[in-house]
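The chain below stands alone, shown as structure tokens; this is the form predicted alone.
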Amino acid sequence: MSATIETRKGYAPQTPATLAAYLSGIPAVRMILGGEPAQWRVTEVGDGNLNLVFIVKGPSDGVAVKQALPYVRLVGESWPLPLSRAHYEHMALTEQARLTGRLVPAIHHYDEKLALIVMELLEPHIIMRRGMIAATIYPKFADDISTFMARTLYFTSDLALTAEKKKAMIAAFAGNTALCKITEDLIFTDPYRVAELNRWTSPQLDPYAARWREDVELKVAVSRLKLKFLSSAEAMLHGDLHTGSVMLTPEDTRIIDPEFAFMGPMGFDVGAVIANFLINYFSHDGHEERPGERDKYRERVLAMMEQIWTGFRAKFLDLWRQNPTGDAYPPSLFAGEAGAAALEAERQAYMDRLWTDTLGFAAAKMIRRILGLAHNIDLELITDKDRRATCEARALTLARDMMVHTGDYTSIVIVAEAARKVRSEMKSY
């Protein structure tokens, strides 16, 4: 890991007291924010690892401010990271917003040089992590992410594009590979080896961390998906899609943050939201104040699960039928009544491999947000260590299972089933 800090002309972290200054030279963010400068009330309210965020409010609107920072915020000048990442997010949310309309935040302004995009202020809207620690309902997500995932997924692989857009997409996220390491490390390597970044419940999972070291099994299975990360360009990825990354209410959801924006495998984005439900099923046993109060929201999470996964199956395959655009499986290999039958067969087979990823993915995603660096509040918020332990403990059982034994997980529905068994089987600490 590189200690030197990116300098650019021009570049300069904002502060409250100069971001308004900046904004009144934006002619189209100043008719927003309406009044002048001296009325706008600025806000730093960035809790995330990595950028600075703002929130501006005139007497008219506000704004939201992103700006990335030349190091990573949670450990420090330490660990430096391109400013470029900014441009990957720009990039990234542009084409999320063509495919998938209102579901990102609108772009009000880029700025390459500072590393900044003004968007669209989502109020009241709240990251959906907290939401679901509260055990909120959300009627709509299960529909919406089922729509983004399908939509960006689909339109951005071989089956829909030309072969040559396709390599020009390759090429535009090309560059994101100091975001893409960091996936690479804390996700498929960090967890499984000692890392100094590592941490976990101690002394409650010690052992786990011990044998996850020792697991030759386990470390096999997370180094075949991480080289499918590595290689497999299918689709343009979020790359960082969890309930952290999503602001919303009950009645309207929007996909934030796509700073990990690739050419990947599919399968990452659907497990990583997989994951998510499964560590907040996990966690409801320390958030709960009697045993059992929560019963009910731990099945509706498991209700949102599988309908997310059978949503966003059903949506791809229509938008597969409805548009075979792409260089891959060309209609005209398959006319007539037998050609037909046997797309679609493949179709068909090609959504089980893709499922066989998602749960992949999923596991290791839950695996490094117990050991490894970057943890879920879901668990973080859990006051009671032996509480967390045993919710930890219970997501890594899963996890470990899903993805050494992941061919006798064949439907969404056993997952939620063995969710269930782990559950009620383990032990508390």
Contents of the next structure:
Number of protein chains: 2
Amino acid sequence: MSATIETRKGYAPQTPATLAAYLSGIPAVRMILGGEPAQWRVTEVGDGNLNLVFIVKGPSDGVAVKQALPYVRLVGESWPLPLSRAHYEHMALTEQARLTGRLVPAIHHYDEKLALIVMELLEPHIIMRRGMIAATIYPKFADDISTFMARTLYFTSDLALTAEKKKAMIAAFAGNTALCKITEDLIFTDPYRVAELNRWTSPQLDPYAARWREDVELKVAVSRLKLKFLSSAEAMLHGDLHTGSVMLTPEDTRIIDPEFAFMGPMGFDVGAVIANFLINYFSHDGHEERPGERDKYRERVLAMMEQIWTGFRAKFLDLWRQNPTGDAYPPSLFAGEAGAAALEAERQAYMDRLWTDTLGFAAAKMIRRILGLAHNIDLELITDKDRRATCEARALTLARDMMVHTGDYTSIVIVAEAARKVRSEMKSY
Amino acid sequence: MSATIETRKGYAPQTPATLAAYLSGIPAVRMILGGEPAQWRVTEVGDGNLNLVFIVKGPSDGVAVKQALPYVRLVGESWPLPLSRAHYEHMALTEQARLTGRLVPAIHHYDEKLALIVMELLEPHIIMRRGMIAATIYPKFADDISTFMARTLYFTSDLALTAEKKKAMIAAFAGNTALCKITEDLIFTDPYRVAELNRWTSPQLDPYAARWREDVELKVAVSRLKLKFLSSAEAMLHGDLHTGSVMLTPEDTRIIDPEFAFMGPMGFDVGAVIANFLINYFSHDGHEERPGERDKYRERVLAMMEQIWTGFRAKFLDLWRQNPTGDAYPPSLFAGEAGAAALEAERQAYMDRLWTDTLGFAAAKMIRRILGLAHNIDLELITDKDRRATCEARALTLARDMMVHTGDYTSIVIVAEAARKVRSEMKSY
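Given the form predicted alone above, produce the structure of the same protein in the form predicted together with another copy of the chain.
Below is the whole assembly, all chains and molecules, this chain first.
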């Protein structure tokens, strides 16, 4: 957290009243909305933690407008946050669009001074987390998210880029420190110590929170992950790839909100997705009206999680085989049959290392959602605190084991099996 | 290699004739030299691969002047190289001076436009490599170089810096891509494939060069190291820390020429020093006039190598214990007796991982000096090609084993022992 609220010449937070006038000055947006500004309906809908979000509808069509505030919306002016995050979000969105096409919203306009992005209005898409809480089936998601991760991570890595291009990307994202610091503090540090911002289901989970703060094995493990987050510039990360950063319908998936983007360790993005599926898996015991009612959906969540990792792994490997254009592992070193076989074995070993990272980061993400500041509505919407605490205790227990005994989890199938086991064996928090 | 020779407004390569006039315009330098420009003696002494180097002596004192050329001096205009390397060298020198004081030459003046640094004239210092070839004893070196590495690496890492400061350094050095590319190509790639620039003692080592190009285990190992070099931004590296980048007397050590500086994996610097000691160890069989004449010096080289690593490890650990100011491993997570013990164990584990990296990078550095473009005079000055090839074959054999069976080398003592064993067992190339 920086000390003071940023000011910027030409910056002013928009209101529904000012926004229509502003948008009417942008021909491309005017064309999309159609009619006259007086006919446009503007509503502020931001329910995230950080920004203003408006939906603007005209006679022809609509747009979404996202504007950064110079502070954390959820907390207020006491927690300043730089406007530059819109710059990084725009840069990441542009790169993601180039690499994945329609898996991100189209950008209609970007205003650096106003820290404001006008983008495609996604309708009738909803936030995935809400859909999963309601046990909605998304048959395309596993395929889409594994494509998104494989393409954005592969093509911004040393496997695909020259060192020169890669270093230019590192420099371009290096300034997004304030957003990275949120991750560093809230995910890798605060849940493991007494911190003002921590919260958890209390008093039920008080013993867990206390044990987690004393668990030196866990604290060493999470600190190693933090070091990796700080020093491994493997690829351009989305940086906040949870199910709240996905808007979708059963037919169409869009990944939004990459303002935490920077060049970091790939396992952080992949782990975020896995973590959110595991949390959702455990949460249904708090949502179902009679025990077992959601057994089928629960199993579907685990099956999707398996498909996401196996799909990601297969697609990433395939991109590597098809596009060995980077400075790492130059094809000229691996000519001939023996070379090809050795390189293929190394590709598999590379994915195994990435799997290990993924497990650790997934565990860190699960823990922070239960013992840290920012929680998931998957769990928060469970009103019965005892039931919620039981779901949470199961997630914590699995996450701790994944982080400390990473080597035991040799495949995603074993993770799914462990989740089932924890759920069936832990009767209560 | 970029395609064209860089031009820059205001840049012109200096000559002894122009340099005195230029320096006379810099009051600080004028004061050091004393007298009038007409009394100054300017000589060009550059014997390195890349730059112009002048020594200027006046009635009072002297200075050294280093100027980048827009191409590789050794090769000529067919190999362009950006002038910006003087910028990165100046930045690294400044940082190293802040962290290590008199272990680097003092900077008197820096001219960005001319890509020129005026610095302390080191007299009667000589290039360490020449001193070691002559079996000169340097009683202070192990202590000085281990201090240099411990302080420059520790204080530019996530263990000492905030993430914000660290990312700013990453961005500041990210543009030094042309120099990094030299390392990427000449160390991690070319020696393992047919490349125009490769050379070796031929025909004696032809079978070695051929075997190295076919050795898939080795090529996978060196490619993993290259990936680490490309993606691990652990600390500010010197980037070219061989015994040719050291000027010294038995009493005084100075580290020069950090134009390859960037934020990379620490083991690369430490490995460079170890590699150069091993090469020097093997080289004395080519220099001694009767067998065994240099036995004592040889053992001294291995003893210094051991002191360098053990000194580095102890000093780095101590800096960590005394200055835990970085965002990695925050002390607040490791309060209390159990926390302190766990953190200390993790510090040791951290150094073990760094040791593994060091071994691999050391091996890569040894191989490139024998099968790649740039060789060491330790070996090149051996005129009898059979004797030279035997020294080189031993170094190659040890290096290959270190890189492929890294796990067998659990300590620096074992590396020294392995060097002795290879030397005594391999009678000829």
